[in-house]
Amino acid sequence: MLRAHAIWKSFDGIDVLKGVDLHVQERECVCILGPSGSGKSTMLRCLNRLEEPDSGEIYLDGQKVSGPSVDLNGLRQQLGMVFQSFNLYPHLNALGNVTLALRKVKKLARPEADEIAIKALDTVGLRHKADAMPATLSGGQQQRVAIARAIALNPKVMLFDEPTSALDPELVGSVISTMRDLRTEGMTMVVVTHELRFAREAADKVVFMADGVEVAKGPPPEIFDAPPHPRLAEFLQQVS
């Protein structure tokens, strides 16, 4: 469903990604782990072209989506992304935040957009908060609205960039639960995370990155129970 080959990216002459590959099958959940500065978030941003790779190729559902001629608005409808920060519009209620792209990008009439948005809010357990303004929602609820906004566009793949890192510890569980539900429903997902329990229990494949390269990858038992690389073993010892 999603394939990246030999992705390189540098900032100010410093290589942040050094020829990284990533293969994600349909309905697969891939979790990317690694220390800060390893290139995880940059890789995710390259996948949906928020950052332009210096070289390499990206394919979505068999179609090349790297290069100058790609419709980026169309690509980002197919590659939903949830960020560390919620990025909700403070002057719009939850429903308005979810319907905005449906109306402005997909050009749907308000009644149809509202219907899709209500279903998306229902999926994340927030139908009852459709009229709530972001300032009245907890951080966990705001992040779940952001997830609803992404899934409302019916993407082929969902990208999550450390979606719980900005949350207080007691609010993490609701977002993780929502992601588990999406996983159970068969959503194709790429998740950059430090939530090792989620990666162990929900991922089909775990990728460990360090210093801009893929150091190890495999199913969760192989990664967590018998780390195949000393850098991975060191990381797991530190974060656990």
Given for the second form:
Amino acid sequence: MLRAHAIWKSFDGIDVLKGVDLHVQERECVCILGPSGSGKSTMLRCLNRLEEPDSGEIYLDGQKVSGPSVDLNGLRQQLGMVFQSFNLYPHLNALGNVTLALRKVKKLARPEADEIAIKALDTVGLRHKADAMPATLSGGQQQRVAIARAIALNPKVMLFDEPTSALDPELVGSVISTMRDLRTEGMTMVVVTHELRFAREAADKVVFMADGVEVAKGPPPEIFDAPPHPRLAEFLQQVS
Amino acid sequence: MDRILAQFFNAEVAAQYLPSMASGFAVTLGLAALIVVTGLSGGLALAVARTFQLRAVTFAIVAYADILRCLPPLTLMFMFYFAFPLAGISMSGMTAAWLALSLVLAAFSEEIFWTAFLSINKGQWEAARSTGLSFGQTISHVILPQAMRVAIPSLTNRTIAITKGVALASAVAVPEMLGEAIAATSYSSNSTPLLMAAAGYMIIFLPLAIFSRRLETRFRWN
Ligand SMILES: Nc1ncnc2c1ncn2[C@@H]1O[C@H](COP(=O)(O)OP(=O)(O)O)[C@@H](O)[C@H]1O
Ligand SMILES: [Mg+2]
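The block above covers the form predicted alone; next, return the form predicted in complex with its partner chain.
Shown next: the complete complex, the earlier chain at its head.
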């Protein structure tokens, strides 16, 4: 479904990604682990081209989506993204946050956009908060609205960049359970996370990155129970 | 008391100069309105152009803003009105005044808009772009509404301060309200026309100040 090949990216002459590959099958959940600064966010952002890779290729559904002459706005609708810091639009209520792209990008009329948005808010359990402004919502609720904003566009793949890292511990659970629901419904997902339990239970495949390269990759039991690389073993020890 | 009334609130003088004061009022109001529209749209356009972060464009805009913010508007009016004709470009005093004050307001408001843009978290751009919004849509639906809230108070101050500069335009032969009032005051040796002008300024600028407070509350979303 989503395939990235040999992605290189440098900032100010420093290589942040050194030829990273990523394969995501349809309905698969791939979790990316790694220490801070290892290039996980940059990798995700290269996939929807918020960052432009220096080299490498990306294919979505067999279509090449890297390089010039790609409709970026079209591509980004198919790759929903959820950020560590929620990034809700503070001047719009929850419904407005979800409908903005539906109306302006998909060009839907307001009633139609509202209907889809309400359904998306329902999916994340926040239908009753449709009129609430972001500032009145808890972090966990904000992040779920952000998830609704992304899934409302009916993307082929959802990209999550540490969706629970900015949350108070007691609010992590609601976001994780929303992600589990999406997973159960068969959403294809790439999740950068430090939530090892989620990775272990929900991932089909876990990728461990360090210093801009993929160090280890495999199904959760392999990664967690018999770490194939000392860096990975060390990381798991530190995080848990 | 009577002398004060006769000097400042003289009905006879008021009636005599009402026509010229009224036409001065119309000139000032019209010119001010034009300057607000062109100056603010110019400033906004420049700030948006600056978001592309093209080195040459940014340099030109910064240079423009810095120079125009330093020049007294009157020197610009004089330049357009008296010097440009020497280079074969003539314009009416009205045009010279409009152009000078619009350019100055554009320079100041560009800086205000730009600072406001910078105050918006980068994550807002990313969230918008990641849902497929174009650059222009991101500016108009996500960045600008948030930037406006930051910008409105200083924008109002600047706009009022600069548009009041229409009073300078009598120096380039524009029959604006304050110039008319000063002339009338010296003809009549009576200060009533000046008070009429003061009232005129209130009528023009007080609504602007009130309007901006309204906007401020409208943009206070949390
Ligand atoms: N826009 C940028 N400009 C310069 N350096 C950046 C930028 N984005 C990320 N980096 C650098 O790239 C490295 C990897 O960052 P990131 O992908 O955010 O890592 P992670 O998400 O794994 O913590 C870090 O050293 C970071 O400082
Ligand atoms: Mg990161």
